[in-house]
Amino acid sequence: MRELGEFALIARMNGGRDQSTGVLLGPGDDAAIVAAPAGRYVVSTDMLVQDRHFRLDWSAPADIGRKAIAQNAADVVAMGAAPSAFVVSLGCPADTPIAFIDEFVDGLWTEARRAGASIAGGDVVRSPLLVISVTAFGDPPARAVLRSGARPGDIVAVAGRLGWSAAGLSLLAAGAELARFPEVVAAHRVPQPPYDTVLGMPAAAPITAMADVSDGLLADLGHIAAASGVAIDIDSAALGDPALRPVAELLGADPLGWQLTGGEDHAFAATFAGGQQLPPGWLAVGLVGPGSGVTVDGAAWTGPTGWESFAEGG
């Protein structure tokens, strides 16, 4: 990086990349121009810090790039919006190898394309460690899906895998039989938000509220419950995932704990009007009722409910 320089790096990062239709003007000017066909767009931003959100000895550069885009794309999709563009800022040490940056950028673009968008621009700066900030733009539907729409009688459902990222993190931290569970380890390195499951729903789908499961199912359903002024009860039997059992047995862990409180799966949790069929790809896991808070099998969950950035040990 020190030898290449800032502007040559920017040119290298953007060379040979085609923009999606949502980007009217990409890198090369003072700012990008992003289309807003609905007259407005959904915007979200998130940050990853080395040794806080990823480790260089655990994740390849492309994995880090994909993760940075995925966690932002999932926030946009959780509003029912289709991603249209991403803006990426990168801070890195001057001795960062160019090959690392090339692979990292490839990861950014791979996930941006998977989400149906492209990278419209960004910034690079010298930093003592790797810091990545991504802003995502999305085209909203006629009615954005908020956290505040759940009502008593609604069905709680999830799309995507739960607990896999937490299980993968536990395997990496223990250094235990990583080759035996490659898909579980990969789930921590690169989240797999099921974008199409959300964006492919018919416009008339009876969805009432939704959130990206980034902090943990209990924590993110807690946000829906609080915003909607309702109570949510989870049926633990509906969450059983046979793929997590051998990992839990190896580590002496509780797979249900991973599914309820493990973050960074970037699955989607939503509520749907009761008495109607769920769209394809959604699994019913609970019910909405009057009251407040989130319970599991009718009882309060003891212990942490998910990730909190400023909590002790978080």
The other form holds:
There are 2 protein chains.
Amino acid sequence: MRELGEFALIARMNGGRDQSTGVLLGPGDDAAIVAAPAGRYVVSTDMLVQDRHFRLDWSAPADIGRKAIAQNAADVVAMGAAPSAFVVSLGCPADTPIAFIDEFVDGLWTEARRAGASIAGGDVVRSPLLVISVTAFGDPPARAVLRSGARPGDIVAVAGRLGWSAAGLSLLAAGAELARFPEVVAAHRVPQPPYDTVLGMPAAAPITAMADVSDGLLADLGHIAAASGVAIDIDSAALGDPALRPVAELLGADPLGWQLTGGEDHAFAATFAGGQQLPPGWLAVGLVGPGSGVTVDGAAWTGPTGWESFAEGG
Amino acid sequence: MRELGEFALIARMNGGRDQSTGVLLGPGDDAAIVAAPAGRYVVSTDMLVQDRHFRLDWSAPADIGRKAIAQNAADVVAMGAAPSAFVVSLGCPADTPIAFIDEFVDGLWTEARRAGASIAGGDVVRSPLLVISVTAFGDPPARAVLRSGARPGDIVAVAGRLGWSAAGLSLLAAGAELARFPEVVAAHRVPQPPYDTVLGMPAAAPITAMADVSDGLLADLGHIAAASGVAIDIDSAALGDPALRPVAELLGADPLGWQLTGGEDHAFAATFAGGQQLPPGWLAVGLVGPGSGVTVDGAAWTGPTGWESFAEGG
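Now show the form predicted in complex with another copy of the chain, given that the preceding structure was the form predicted on its own.
Below is the entire complex, every chain and molecule, led by the chain shown above.
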């Protein structure tokens, strides 16, 4: 990295890539210009720090790039908005190999494309450890889907995997039999938010509230419950996932703990008006009622929490 | 910081602050929503790393917050765009005092207000050292001012201070007689981009290209010259600044070196069609001609470079 310098590096990050149609002016000037056909746009930003949000011995550079984009794209999609662009700042040591950066940038672009957008700009600075900051933009529908719209009688539903990232992290931490569960380990390295399941919903879908599952299903439904002034009860029977059972058996863990409290899968949790069919790809997992807080099968969850970051806490 | 936790900290960063009118939905959901009345918006992002872009023994927390916003706001304004919102991610050690964060956030808001905007959201994560990432948004005019519009015969002009930040940095590095030059030292701690000089220009002002001076006047005019396919010659006699002379005498430095190569002042450099009056606040400092590259009084600059970061390089 030292040899190339910042300007050459930024040029390299964007060379030969086509911007998506929403990016009216890409890298190279003081700022990028992005289209906002709706007259407004959604914005989300996250920072990832080495050894806290990713480990270089557990994730390949492309995985880290994909994960950084995916977690921000999921925030945008959780508003009902279609991703339009990302900007990425990278802090890295001077001796970071160029191959590392090339692969990281490939990962950024791979996931940005999967989300339907491109990397519109960024910054590269030196830092004693790797730090990645992503800001994501998107075009919201006529009415953005907020966390505050859930009403008693609504159905709680989930799109995407729950607990896979936590199970994969547990496998990596245990260092055991990774080859037996490649998909589960991959789910920790690169979350796979089902963007299309959300963005492909008919405009008339009776969705009332939505969040992405980044802190764990209980925590993120807790945000919806608090913002909406309602209670949510989860039906644990609806959550069974045959793919997690053998992993849980191997590690002596409770798969329900992973599914309820594991973060980082970036599934989507939403509420839909009752008595209507859920859109394709959504699985009903609970009900909204009057009151406050989130329960599992009618009681507070006292089982294991599935998500222990390799560093402590969020 | 550890005691409060991320959610309480984010609430604290935004509690009791009014969002600017362009922010339609502030912090608290998966993403913010910002208005884009022009149907498009400009975006710029920068990362600041402790001991590289700021030092805790040289800058107060509020200074660091102000500087982080100012350097991003300047990029937005350098497109001719009015800042509308900022998002800020902060990585900091778990033992960071709450008072530090409060003062840092005050600095963010002070400068955001000065730029006419607000802090629409952000992220707080733990990191072994302080890392700040700011993304700035703005509303561009009908024709954004790019770096590529300079033409032979244009006048080169500057709005704002040049060399003050470099002179202040030199004073701090020398550790000498700071009290004699409080304004010069303050200019390093908190750049003062003259947003209003740019944004207050009449719509008919004959501006053809613009950049903010973040890497030094020669370097940033070099970007304009390269993007426009022109040569630029600077008239050093136009740059004399009586405030810098006594600092230069004290340190045995060349003030012209600071002015030509010092970064971080976030002045604005622009080109204007010749034969017309410059808008208020702009100082003519050179001419655009055919060719390429930037010269000073007709020759390549071989004098001292004024900007030595306390860490090495950009």
